[in-house]
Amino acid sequence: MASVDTAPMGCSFLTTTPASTFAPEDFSADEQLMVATAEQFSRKEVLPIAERLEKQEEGLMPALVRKAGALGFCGPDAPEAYGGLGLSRALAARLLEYLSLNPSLSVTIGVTSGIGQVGLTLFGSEEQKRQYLPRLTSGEWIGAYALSEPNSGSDALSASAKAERRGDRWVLNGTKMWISNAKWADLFLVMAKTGGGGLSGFLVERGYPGVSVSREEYKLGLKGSSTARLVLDDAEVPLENLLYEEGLGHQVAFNALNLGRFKLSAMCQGPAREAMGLAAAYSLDRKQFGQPVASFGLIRKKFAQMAFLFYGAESMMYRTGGLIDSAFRREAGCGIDGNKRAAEEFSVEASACKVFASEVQAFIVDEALQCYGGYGYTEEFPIARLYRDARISRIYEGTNEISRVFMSSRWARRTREGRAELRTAGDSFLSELLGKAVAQPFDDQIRAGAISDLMMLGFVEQSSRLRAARCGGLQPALYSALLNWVNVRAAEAYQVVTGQAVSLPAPAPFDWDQIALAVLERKGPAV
């Protein structure tokens, strides 16, 4: 097995912040107990009624949200002063990962505790937070985030919804589309253009005059969640419900999405974890040619691939969570300006987590379904639902394409400002490729996307290496397998940017069976 470099590192690829090695192994015993409670809630309260949730049985999802709220899951990282638990964002993501074993539930809770709430937490006035946050953190109310429109998706700043001040009211007109939780939401964070042409944020209660929700969208997956249009027809909103400052709603919207993409990576990990476990159990039980399917080499290879990709996504995600928490600790007491700085600082890492985790989720659920053979293509087994539910992860909260454009452009800007550092030697094969690639122009989307892939793969590799070196056990083997996979894809991205061929380093040795057997034994991720 290839050795894992344990030399101390200065910075990550993406920032000048000292390299963090935070990982799931660092949660305390009490924190692990909270995670176990989240998993128990999913397995006992949610998964047994998955089919009823798919049919959107009246009142069922809101009742589950209230139960989750009673356990603190609707505001785990919200301040205690407003009914939250005041936990770290890394731990909040871990809880959400285990609440995501059923993706319809995780979208509902993830939105109400995430992008539907975080803008209020970071930018709200004291009066606004005291009025609304306790209702959201308790699960009494469900929150929603209303930015997208029929003709405004990734290009959010081209929104056409408008808000006009009339006397003691704001009057809002427009239609918001793809609004998660719309059917059940009591409070919407709505973005609309005001007089100066900039976006402004508004806290809009469902019961306000002129507010209505249209029919449910007929979706491919996430059928247990609500997605509908929010219609604002001379909707009357009190003046005091303007969130932050007029014309600066884009700061609220985009910083909520920065943190939302980090949490979305956790929402990808949960279903991937569940799919891996289901496929392992089925492969051990299902017999062909007189032996379990799990004994066949190509099936074991699938489980090993699932495991090392999951390990990479998990390593970068919790490392990023540790970085985000460090930023908020550093900005504590600095008010809204400090919140903005902390939410924006690791936006590139958060986007990388979202892109990589959603694509790993897609791979894992697809290979898990393959382990079922023809049975996986039927709705008789839950793997079909996980397969359908996974497809949206690469689309919402910023498509993976627009996220790739964002990563490279934001990183380039940070580099010019001296806020990012690139190590081009002594780190890895991949960092040397990236150092050469960024010297090339990447002013078109194809090259910009390939640069983003190099950055993302470098962050995955580095995060996994730091974790494996510290934790040992099976983790160095997982890292070696991941390293081989990463290097191949990095070489492909490098060729897109430069048009030049590159020789791969010798593959790191590892044992496919060793990793696969760990997955089969644990009926889930290898560590």
Given for the second form:
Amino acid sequence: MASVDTAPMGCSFLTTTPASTFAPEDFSADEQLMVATAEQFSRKEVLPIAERLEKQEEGLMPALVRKAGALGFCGPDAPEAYGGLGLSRALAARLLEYLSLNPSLSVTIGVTSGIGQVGLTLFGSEEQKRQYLPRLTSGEWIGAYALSEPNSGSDALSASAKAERRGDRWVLNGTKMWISNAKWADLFLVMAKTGGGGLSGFLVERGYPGVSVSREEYKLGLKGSSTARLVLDDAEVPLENLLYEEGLGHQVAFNALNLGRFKLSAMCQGPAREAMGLAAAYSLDRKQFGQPVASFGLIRKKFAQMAFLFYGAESMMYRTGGLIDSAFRREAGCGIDGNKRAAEEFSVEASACKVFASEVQAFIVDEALQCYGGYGYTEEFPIARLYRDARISRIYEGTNEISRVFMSSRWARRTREGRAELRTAGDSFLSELLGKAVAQPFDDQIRAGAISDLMMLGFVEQSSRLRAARCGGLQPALYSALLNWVNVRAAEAYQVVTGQAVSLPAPAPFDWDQIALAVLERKGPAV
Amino acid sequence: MKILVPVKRVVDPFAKVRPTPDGFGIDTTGQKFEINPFDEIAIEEAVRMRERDPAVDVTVVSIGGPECEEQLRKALAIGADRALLIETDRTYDPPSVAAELAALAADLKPDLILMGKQATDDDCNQVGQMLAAKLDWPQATFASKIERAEGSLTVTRETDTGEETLELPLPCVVTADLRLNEPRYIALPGIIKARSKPLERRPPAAQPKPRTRLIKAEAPPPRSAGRKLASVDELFAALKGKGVI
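Structure of the form predicted in complex with the partner chain, please, following the form predicted alone?
Everything in the complex follows now, all chains and molecules, and the chain you saw is the first one.
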């Protein structure tokens, strides 16, 4: 692995430029072989049965999860002692990216290997981990995460599900809403309020008395995945199934989401990758005015734009993977407190990944559908499904709005705690703008959101710049195209914060056709 | 039982290749490389035999530069026990490969050499046969089924006129055809395990003496556009007009 950000801290990208950052090019040959297995699995086992998965054919998805588990996909980054493979989180994300060519599968696997498991990995007792993790990592059991309720989504701490200690057990009551995997999950990580009013986490087996799952939601997309309510009606949970400490469940819940948001960005990249490839193949094939539509300038421009935005998202998210891995290495052996610090350290970066990657995914599936013309609007081609499936990415695991509130407020909070500085290096146009913007108050959501946009764009720009400089090839051209785009967005955000106009620097030169042709030749991302 | 599986590194069979500008070879810049798919079938078959009988030992061997390690590691990840790289930067034609493998067989004394029937890059389909001749071992080419018995193998081979079943005493050479099996997905735990399996490098036993020389490599001519015909009669007339029928 190349040298990565030295002793990095969360938000430090704002004030310093590291010598180098982790990038997908740093995966070793055998790590790439693992990724190839993930892609093969998607292409041969999943995509051919996409329509049957959509219909939720009985037993089909759980069987696929077991197959995936046998190959190692249900706990790649879980500790080896509990049946995981102990791989890096960056690599686990790469695997998930390639398992996401069909998003219904990836949300199922993403939840059972991610937020449905990581709370246990980070906060579980030895006994709890020994009992449950091997079942989840093997794919024998499917996991789920139950935090949201009918009246508490983004405002998670206002949950009304209650847990009461009665004799030798906990008794849980309440309804959990939009629970991914509910239909086939064997184990739920449930958040409920206990005596002191705080949230507590519980490991709830499906078979416990009083646990039931109500009807499936009829969703816009991800129809092959299960989303339903978990109903707890005097549900009886053994005392030892309290996860971590009573009243500290919010730490479990939020730290699972910190890592979950990073992984979700991989689940945005995979479908975007597939959409780009499908649209490229279609555009080369479809002829109008006697030539393939891929030869027209406005279609090529779409491919170039998809490619540089994808590149930006990819550069930032694998850098973040490397950062999260470095935090876990630093905290290795420090127990649950260490896990907490590691999961929290890069929560701003992880949120930036989730927001940016989900918005890039939205752009890519939309433009990819456009390449299909009228056919794109029919269910005859798989692009319509990818379009529908993408919509949830900006909503779940923290809406992009709550994430935008979070990023800048967490930067301010870290500054108050002495773990960051509310200033920027000012070494680029964007960094300079952000430096000026944060000097102003941003206590309303609109300004705070714009500051978050500037932070996110700065992170994308810097991550891509460092990667392009190191890897060369077509990457500097992708970076130039991205830089121009980023600067325009930054000027807009700056205007929102300050009410001031700002003149843009001269655009970096690049060739639209060069980037588009790379996408068309590779039938996928340009690099 | 000791099985030796020769493995060739080839350009991704699904990739588009171009001749080098000087026409003396194939331009491999930026290309992905894979295990020759027929060799992968041979590895899979050997590994399945080992899974049925732990006394089986599977060695994979490549002849080539250090880059071949990538394919050998992959073979180890599929389940081979050990790998051997005969390190060389020279060009080998099929007789040279057969000679080098024969020398290796004299040293390792495998009971079975199981290999792809041909490589997808040059499609020669010669090494297995030449190797059997050099070793004076029985051979079964184009195998679609292999069954083990005490001291022998029963091999079903695909021929133009149907299936043929042979019984061969060990040691022998068997070449794998497409339908012998379907190679597995390489499980992640297998890839991790492969990291600690032995990969030995050794120099070639002899220098290759190629008897053939590549004079020219050319891309196939671009296909000219076809034309749509309205009826069978029209097709019939067109074919007749071209003198095809």
